[in-house]
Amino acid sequence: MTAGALSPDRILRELAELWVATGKDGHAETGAGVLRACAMTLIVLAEESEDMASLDETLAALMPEHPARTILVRLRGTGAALAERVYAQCWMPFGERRQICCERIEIAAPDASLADLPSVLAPLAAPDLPVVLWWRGARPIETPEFASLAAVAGKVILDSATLRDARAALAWLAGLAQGGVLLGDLSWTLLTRWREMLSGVFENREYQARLAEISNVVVAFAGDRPPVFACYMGAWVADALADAGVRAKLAWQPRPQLTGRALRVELTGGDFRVALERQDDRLTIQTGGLSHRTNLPQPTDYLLMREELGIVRRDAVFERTLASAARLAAALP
């Protein structure tokens, strides 16, 4: 089936009919009808081999805070032709009688149809609202059709942790940003609390006065080479120190005892030391002889996307850090 056979006009008619039926059902069940909610169009591209039940749970959890017309494209490799279905995703807020519903469109797409997808997706976007493309997995960097699919959206969200080569991933992402693509990277999003905590240390006047003493920054990570999120953290710390007039030496340190997305960051100079490290579901920060812990849940797609979907404009700090991280990664042996 070609893109012409998968008609956006037909899908939109099915959506209109869906709302008529959903409204009638809502009145019949509660007498209060339904409220149609939509603040954006969220296009999700995911491999059909993924755990779709888990992805459905994530999307359902996002809807109350970020209601969207969700278009889930299931990439099926060498599968059958394009196919689609539409339905409503509803929930009832506590203490209310009226349901709130969002639209959901599912499209199954073989690789042979990727070039046709933009002509299907663009007309399906909700009018006059932001369009966000969340492309999961490692496929984007390998897909020739990426540029045309990204052009459908105002913002593209990826997770560089799924890309196999950190150096190549950062170079590719930096090139996209320089080319004008508005990007979100979940590997950057997971560092928000880390950056808040480290910045908070130097809101203390005593520690701020000792900022100039810092001469070394060590970023420790799991594995043999720094993953993308470690490169982001090192680049952000180095840039922040440089803005304060501090030139510190940045070093990478593989730690066999660390696993997954574990990370440790240490700033030292003379007898002054600041260190951050995840310990289970807590982030520990040590300054001098003091230690403070704060909750830091393990990163999930839901938590990361909940934050990222709230960012609709360019993130200048991220774009600067991305450029710096790409340069750091390029210089690694």
The other form holds:
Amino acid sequence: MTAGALSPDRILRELAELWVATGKDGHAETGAGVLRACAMTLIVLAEESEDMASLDETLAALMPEHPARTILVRLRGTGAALAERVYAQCWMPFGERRQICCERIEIAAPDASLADLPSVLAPLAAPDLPVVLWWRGARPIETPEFASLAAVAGKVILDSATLRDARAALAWLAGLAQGGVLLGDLSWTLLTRWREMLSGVFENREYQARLAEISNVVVAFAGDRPPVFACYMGAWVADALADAGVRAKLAWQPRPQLTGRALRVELTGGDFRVALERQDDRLTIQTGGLSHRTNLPQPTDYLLMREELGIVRRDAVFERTLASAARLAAALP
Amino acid sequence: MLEPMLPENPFQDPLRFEPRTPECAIVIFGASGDLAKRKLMPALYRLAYDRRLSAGFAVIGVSRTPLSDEQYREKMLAAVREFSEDTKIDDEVWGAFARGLFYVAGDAGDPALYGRLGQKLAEVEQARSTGGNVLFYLSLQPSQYAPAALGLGAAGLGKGNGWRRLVVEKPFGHDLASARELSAQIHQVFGESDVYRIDHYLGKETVQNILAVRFGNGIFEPLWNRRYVNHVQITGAESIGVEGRGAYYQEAGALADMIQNHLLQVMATIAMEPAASFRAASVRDERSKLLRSMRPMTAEEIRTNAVPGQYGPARVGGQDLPGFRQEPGVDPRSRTDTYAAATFFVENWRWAGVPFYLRTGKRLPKRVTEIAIQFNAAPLAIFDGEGGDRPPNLLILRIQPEEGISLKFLSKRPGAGIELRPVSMDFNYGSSFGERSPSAYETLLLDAIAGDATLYTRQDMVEASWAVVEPIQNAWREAAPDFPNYAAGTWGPAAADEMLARRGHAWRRP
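Given the form predicted on its own above, what does the protein look like in the form predicted together with the partner chain?
Once more the chain from above appears, this time first in line as the rest of the complex follows.
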């Protein structure tokens, strides 16, 4: 199948017609027309076998904050040739008269047409705005066309948790970053609120003054081997301490009582101790003898993507942590 | 003695983390008052909910009513439940926040209060690790500002282990002399850099966005001058009346309540020169310079360039609305202005000769705050049938209720021939950035805790705006206005329309 069968020009024409029709409908319904909102192009690659209704909900939830021309590519393994449809997704902000609409293009793509996709996607991107590619699932690492698809976008978002082997995943991601791909990894995004809470502890001058006492860092996780996000946490803490001139020993600790994405981080030295542990929707912070619990809802795809879409430039802290995590993972027995 | 230098927090990630705030105690004078219940406590709870406050945080409420800490916490929970518009009460978050709430009963004029307050502050500093930093917030009657500041000074609370700052609500004096006097009294205890005069308009996201639009883009600034701008209209309209504040309002009036502070600050933001950086001193220097470039009007100019108004009764939407003089607590012969409009000129190279029309009023047809910049027409009408009444190019910055920017320009109407039709290109702030905007008080409280005074008013700015407003205020006091001169639910007195018509302009109908 060639890309010629699916003409970007035709899709763009359909989009233009869609806006004329949507504008007329909006006028007829509210007398105020519609407002088209677009701040980026978001290309989403998802397996057709995924829960599309749930993905639709995530994308719809993202639009008010990150209005985008969304191109949803449904990867369907075998099957018919590239096919597409265009439609608008509108919502009425509370208390306002005018609907706000974003445009959606859906493309169904069999594996055989993956090589053709970049030539279709590139002209469909909204001009002069950032292009973000979100590839869901484990496939990117084993897809030869990944590089050409990634080249269409300014930023590529993946979730390394879906990749089977943490060590291989980190090595691959670090290689991409080194090659200049602007990356987002939802396994890193997952840690933001945790990291912020840990950072918050050291906003206190008393604790900040005791940084130099820290000699041990223990990262505890569920399972036998540290998952990618545990590697990230360990690498980030070790790098930050090194920046403050503190050389602490980093240890990994499998913990049977932890499950799923649970994680415990402990920084100790002498009688100084700071520990963070997540349980359900709460994060417990222990500093010295004090224990403080705070609200920390389990992040959904929506919350993680909401954060990642807000960053369309180099993230120096992530890139450095990724490189360190890959080194740490490579050194694991 | 200088504090020993501590290392920077190595765990910071400014790209992803919310800006950090230092530990501190906030002392709210007038803790049982309306402002504290409606605005301050909901804003502080929201900041706690969003994890924007440091763990070492406490609030000490000060008010005359005798209350225990526990009773104060219950009262504040009720206030947050009632007045938090978009924040749910999470029991655990509230519990942690409430443990940091304390109360001291006393009168701001009673020296003994400050001894008790000092003792409470010392206890709280220990128990909550507030680092000795204290933000005093005066949510009091203006007559108590100076006694409170002096009381703090006499008890030695103006200085301590950490920083000490004072937040003062408007009005900052009722004329130039009283503004100077208040400032001099406050300065006996707090240096100007530690005084935060709050004008909540400047904390609104869209007022801050004016700076972003002007100085973050290259396309607007070249047009932002007398060569291209015909005139500017700034409207701060309210549809409500005095809502039970009649007694207070009749002492202030629209000119002092809105134009002297909010609208002149907005005008300064629109018209100021680009600051060298987005640091507090640079931005405030430019705002101040702009306000000082406004020449006070002569008596003759006041007659033609300033219009007072007061609403009379009317039937609006099937409802009988009282006139101002019929409002509870208002003198039936009151000469207070509930509407004020004025034409100001800025005497600098950028704006010489460009009128800035400001208007504000109560019981106008709708609640709207916006700035409309009207550009000069194209120098030549080359299209047939255009006539002389082409709609102008307008850049409209809407502050409330629907924040956004619209650019109005002419376009060819589809079909044969050339017929021009005005079209609007709209940017809707809410739809492009769907995340919840923080309230003005959330923004301003966080800024004060962080020591960022960019959005606060400095004494020289207060004096400069009083210098412009005071002659008008005096002239209106001496005149015997024919009030009421506009009906509730209308756009103000006819004289305000005439003021613009004399220059060939007309008020927009927002």
